[in-house]
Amino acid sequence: MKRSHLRIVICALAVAGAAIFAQQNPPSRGRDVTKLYTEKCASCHGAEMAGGSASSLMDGIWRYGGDDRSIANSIREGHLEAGMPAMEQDFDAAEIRGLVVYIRERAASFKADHTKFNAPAPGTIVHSEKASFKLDSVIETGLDTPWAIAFLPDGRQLVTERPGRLRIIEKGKLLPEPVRGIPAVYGGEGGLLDVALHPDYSRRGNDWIYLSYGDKSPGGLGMTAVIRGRLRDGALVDEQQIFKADDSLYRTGGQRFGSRLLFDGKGHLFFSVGDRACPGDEQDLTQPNGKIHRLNNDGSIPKDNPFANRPGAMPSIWTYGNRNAQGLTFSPVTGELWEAEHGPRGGDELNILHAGHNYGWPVITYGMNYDGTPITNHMKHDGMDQPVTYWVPSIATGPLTFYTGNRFPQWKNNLFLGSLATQELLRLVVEGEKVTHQEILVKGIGRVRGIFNGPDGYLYVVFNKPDRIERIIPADTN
């Protein structure tokens, strides 16, 4: 049996009796650490981690150190004279990791509960940290699942529903036939994804619209792909295959399609293929799912792609060990290509790319499986890039964007993300390679689906449950 379709088995033994769209895990590295709490911790700590016999976990006050380390040293090591016993002898150092991400989620939780955030009505005013704004309300209804939109040069935007339809919003109304022509798409997570215009499109000959989407294979398989086409009269025509993997690559499950667009100023054409829940595959060259690609705009591949050259490698390439990138942005300041990658429970990941580099999934995170299972102790390893930054608990990152436009002269430059569990949309402050300040803007008003900078200048969101489009202006703006 072929090595590709021995991992298209596996994946789908894996899911076999599970429904559709169940998350699959890497295997599990121990117990189930919620367990080993309660068995373990709680008598002391309380079964709310509120505190009893010993100090309370929620409070945010940590005798000897908050951060992941001392959190885990304390754990293995414990602290005799305050009546902390040593635990290694009862959890390995995977369930140690996990136990710090699970007090990790339960201490957040409980801030979050006792936090007052933004949840604004649009037209209502936000007093931010360095700007007051108010949403716009650009479409509130008609829409199902928006996922991404593009700006035309004749005023109009296109929008993707994931269901598979591509909308077009002209002189602020939603126009109630989609545009025809759009390939047909696999389901759960994959559907109709991103949408972006050549970077020329305005010059005569260069008016290609690019879509990303969740494709079926004749045997009910679904990647990640990517094709172009031309707007006539309402319908997508000229269409072309920007990128299509082999069918025996093909994966099952509805999970992790990625997936983002983004252009150079080269005309080179990035885009991020989820792990399609099929863990080992991120770090198998000859495998789509886990990776970033990079592409000419035509679906060529560039001469310098790293990994053009190597025998059973495939081309397009740019970076992998990547689990699920929903975010990709270009920084204003320095060029560098940054990446949002949605990780698992634990383990959100803000990273710089560099050709060819590995960022390390499923080998190293700092997160743990959905189940509440370990997948490892090790966050860092040889050859494996860090990430920026990450976040543990995950809020779900999806969209990542940095502000451009002159209506907020104090966000220039800022980072945008966006996330979908914890439903919030915040400011990164970059300096260099470094985030130095994160703002929640925005908290509780839906799953953030994208973040795009319009040609008037201001941030355009788009949101899912419920689903709509709003503007980001100015307080002051009438």
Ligand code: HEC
The other form holds:
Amino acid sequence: MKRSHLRIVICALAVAGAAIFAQQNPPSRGRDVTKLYTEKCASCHGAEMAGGSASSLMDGIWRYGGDDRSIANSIREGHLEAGMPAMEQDFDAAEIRGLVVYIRERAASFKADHTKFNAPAPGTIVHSEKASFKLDSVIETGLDTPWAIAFLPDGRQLVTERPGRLRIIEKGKLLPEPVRGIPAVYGGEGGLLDVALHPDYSRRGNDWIYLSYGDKSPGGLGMTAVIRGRLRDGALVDEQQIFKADDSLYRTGGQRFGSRLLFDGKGHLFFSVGDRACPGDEQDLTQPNGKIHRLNNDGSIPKDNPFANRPGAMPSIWTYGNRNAQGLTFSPVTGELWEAEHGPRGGDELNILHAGHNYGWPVITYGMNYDGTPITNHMKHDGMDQPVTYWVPSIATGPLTFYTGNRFPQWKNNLFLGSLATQELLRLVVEGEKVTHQEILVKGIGRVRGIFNGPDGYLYVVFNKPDRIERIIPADTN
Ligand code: HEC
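Given the form predicted alone, state the structure of the form predicted together with heme C.
Starting with the chain above, the whole complex follows.
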């Protein structure tokens, strides 16, 4: 069977989810909005949106309102007196939403071209809004697509490499030999992903190391899985499977596995399983993908999980309708679970996760497909949670961590978010359930793949391309 064909068969199993999806998404003509722009708008607004006979759509100056609704309205109803034709007949609602996303993208790239960002080399001092800092290289070479770090109580650090290796950093040096006994991985985005220590790791008998990874079924399909084991003489031993879906639920393709691991310190392990690019599965409680799960630390099901008693539902599910969550963190202030969800083009989200809630993907979203075709014009729906904030255009959200250290008191309890495509390390000020301010601390020196609070009170940042680990230290540190 051809791969593309197989994909349709596999994803179409999600009957219930697919039905909701179809119902909420009246068929769109689904045309690439970037091409539509060229055909229908460029003659007046310019090929680059920089303006022509009509005004620029990317300079941030709006005569008829710059919010999403006003822009959509300008396209739909026109401004005949000014020479803007009404174009309601030319597009469906989802396509108009796509045009808005595309206009936002062009405006953001225009702004980025005219803004100077901090792209510091290690050791150079960066003066940011609240703190002066510099990057201090932890490991500069020898890593291949590092993903996550865990800090062992003896001072060593464990680092996952996505191709499927667990490495050890000892006294600041990367040991050449990876840890033996690591499970084989699926490949692509489904490699070795997160690593986390049991919250009582130092207590005798509790020295469990948890790993999330893309697992491969005998039939060659993949799904996110979790194991734990103990580190003994350079090998992972006593391995126990903590989470593994039935092989029949595995999906084809190397995309969107998640996956963060997070302990709440009250006996539970939370982890994300990406949606595996199977639209509809996210809304289907019989499928593991497109969900956040919660288990007891030993892999058993907590009795008070929201779907533990619902016939047919996977009892480990905590929330659903989540596309590809690569960031999970607890607020040190409220204890709430925050999630960064890698969205479609123009639909990255920051969410607060509540037990049993539906986060809407792919029924509602602010984004469109990466090929420029629309998804939907539905951004809200009863029974589906709205994000705390979202990014149009996308920044390709990755890791998410509240800073809890003492080295930067000004940043305490701020939220740090990493992005892949735009290579940003962002600082978000959170008040209650709102983000009140965002600052780009560092941009353009690599894809930000992991952000961790070190036991030394510094933030550790894992970068890809080039692959390395840096920590952020105050500028006056020698
Ligand atoms: C025949 C020329 C023409 C075409 C084609 C056209 N526009 Fe316009 N558009 C205008 C004019 C003229 C205005 C009034 C603003 C100005 O230029 O001062 C305008 C205004 C707008 C505004 C409001 C701008 C503001 O400042 O509030 C938006 C948004 C917009 N156009 C989007 C589009 C999009 C998207 C398309 C293609 C789907 C499009 N236009 C096609 C001529 C055109």
